[in-house]
Every structure is written in structure tokens, then in C-alpha cells.
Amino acid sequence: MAEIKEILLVDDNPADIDLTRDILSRNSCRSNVHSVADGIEAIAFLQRQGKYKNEARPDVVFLDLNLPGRDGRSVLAEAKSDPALQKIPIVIFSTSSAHEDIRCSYELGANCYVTKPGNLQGFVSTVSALASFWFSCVMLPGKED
């Protein structure tokens, strides 16, 4: 039986979270999908602080850039500078296709950058492809704890 993958969605759009969660639930890979709506909660989840102290570290993070409180760039920078978190793949999944956002994300250590499609069919196709790639093709680092 395949290992259950832990996924963290960081997005302040409830519709995007719900749709992504639904698409991932239909993927052939078994997964637990967790979500938070801002960068402050994302760091707390990743560092397993407060109400997240018993959560498993994610196998992959889907991170939006434009978040309230603390934006995705800040979350990405902190996660990639923390030795306990830096091996976790972080997929930037944002509506922005700005060259500066893409360049900055890779400079901060993003593992890939994907622009959210503006239509339902494209969104479903993209999330399905991401799930297939990250959970069927990629070799992910093992859990350290």
C-alpha cells in the first residue's frame, strides 16, 4: 500500500482551496490535505507550533504568493532558510505570471512555479498534473521525524 502523502495548501481563496482539495482527493495518490489561509499560519504549520504541534510535516507545499499578513515570498524565504524545512518541495501556485515574481520565487528556492489557470478546465488539469508529477514521478525526501 502506498504511503499517504501530506500536502499543505497555503491560499487565502476558499474557492481555490476547496477546488484543489477536491481534485487532489480524486487523484490516485492517497493524501491528507491541510490548508491555511495566510503566511503566518503557514509558518506555524511548517514549524509545528501552537495548534499545529501534532501535524505531520508536509511532503509538498502549494504556496500562493499574495497572502494576507505575511506573503508567500516571505514564507518561501523562511522555509528555505530553515534546515528542518528546506528539503520540503514548495510549489508556487499563483495567479501572477509576472516575470519578477517568477524570478524572485526561484531565487528564494521555489521548486517550481505554476500560474493558476483562469478557467475551471485549466485549473482541474493543472492541479491533476501537479499531483501526478509530485506524487507519481518525483522522488521525495524521506521523513526525518
Contents of the next structure:
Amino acid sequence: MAEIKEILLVDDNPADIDLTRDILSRNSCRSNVHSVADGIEAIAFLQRQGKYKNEARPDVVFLDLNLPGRDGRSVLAEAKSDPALQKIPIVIFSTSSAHEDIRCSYELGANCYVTKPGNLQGFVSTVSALASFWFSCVMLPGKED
Amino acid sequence: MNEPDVDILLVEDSVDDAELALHALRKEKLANSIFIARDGEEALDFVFCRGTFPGRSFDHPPKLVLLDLKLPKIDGMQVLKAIKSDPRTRTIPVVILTSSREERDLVSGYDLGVNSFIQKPVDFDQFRATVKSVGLYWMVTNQPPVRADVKPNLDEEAPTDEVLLTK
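Pass me the form predicted in complex with its partner chain as well; I've looked at the form predicted on its own already.
Following is the full complex, with the preceding chain placed first.
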């Protein structure tokens, strides 16, 4: 069973990134938490291109949908159609609760869809639930690279 | 005849494990209704609305499939493959809950599109705790897929602890 060592947060809101990092660390997350603010950077990170060529592939990705550059749907579609990336669980973490966004995300292969709460208390409990499930319960395959 | 909606399809051939899982899910009131399929064939008949389930509809899929791997008739990996390769069923969240520690099962599971892969603990209390965590995450934290033709329903009904059918 592979341990989650690398997490990638893809979110254009720096406050949400900071808060997520803080909550993850408070939930005893010892993983390296990386973050990028748009879809183009997310794909570059996942593909280990350019400045990300020495980064490890993430074990899990928390992906916002509405992003500058390339949106989250496009990132999700590319990751899930690439044999080198398709095994990486992608958690959609978006403020959208629109049925179309949820349905489309599952169609594209999202592992799950979690709505980002708009209030602090909800945000803390939701990220804690994410951490508890993905870091304590889930088994992931070992990485080939 | 239309059959009632099912929240969780539990695919488990062990009577003890099924009872334990059911107990944990009911205790936490995590599902209105749970159906237990005892083998892979019954699970696929249920999901694909055929065999003894002609009254079921693709418009009302389970919100979650909890899937063991070692199953009679059709094994769990084949069940996963069938669900995830059919456009009518591929958005249904499938969580493998297995005692297997085989790396190849993990790799195959994620390659085939499993939503998450959970190790089934041997210890009685840990098993209940794991089922509770899985149920909480998938039935409370996660948003299940919705069909394009379904209107928003923000008023959740109170759980009723109903087990539709168990063999």
C-alpha cells in the first residue's frame, strides 16, 4: 500500500490554498503539499514539464473546476485519458454544486466530487473529511517512476 | 413495476461481512436503503436492470457500489470493468472493499476507473470503523453523480434504515 507523499492542490484562490494546507497539516498530514493556480500549470506539473521536471508525480490531486488558462474539466479530461496519469485519484473540489458540473466531472473520470463550502467552519470540516478519508482509508498503487 | 431507489449496492458474498457492514451503515444512518448482492452476476443484473431486476431503471442508479473482489460467478474486477465501460453506468461511484493486498489488484482497479480502493480490515472493530468512514465520505461529503434530466432536490429525506432485499 502506497502512502500519500505528494499532494497537488490546483486552485486559483490563494486563500483557499493556504487554508487547505493549514487544515491538512492540522490533520497530521505529513505529505508534501504542492499547489498551482491554473490549469496549464497543473498539466505541466502532472507531466513533469519545464520547471516541474524534477517534481514527483502527485499521489492525489485536489482540483478546482473554474481556473484561468485551462479550466479544471480540461485538466481532468487530459489526466484521465493519459495512461501515465489515469491512476492518480482526482478529487474535484469546487464551489460549484451545479448538476451539470457534477455529472460532467464523473463522465470525465473524477474519482469524487466534493463541494467547497463557502463558510470557514464548513471548509475546515470538509477538508478534514477529505484528509481523513484519502490519507487514512484509501489504498493507492505504488508509483512506477 | 418500478422498484424503489437504492442508495448503496453492497456486493459481498460473506454473510458475516455483509451483516457487519450493514450494521455499521445503519447505525450511522448513512443510507435510506441498501441492497446486498451475493455474487458478481447478481450485482451486474442489479446495475444493468436485467435478470431478476427488470423493474429497475438506469435513471435511478445506486449512489454507491461497495464491491468485494473475490466473488462467486463473476469476480469483482469484472463487475468493475462492466460498470465503468458502459456509458449508462460508468458515473456510478464504485468503491472496492477487499481483503486483497495484491498490488496488481490496486493497479487494475485504478486503471479500470475505481473511485477508491479500501483495504478490508480483519479486526472486527476496525472493519466497522472503516465501513463507517467509507459511508460517511461517500454518502455525506461526496456529491453523487446526477443525471442530466434530474431536477435539483435540496431537501434530503431523513434516513429510514431500510434494507430492501437481503438473501
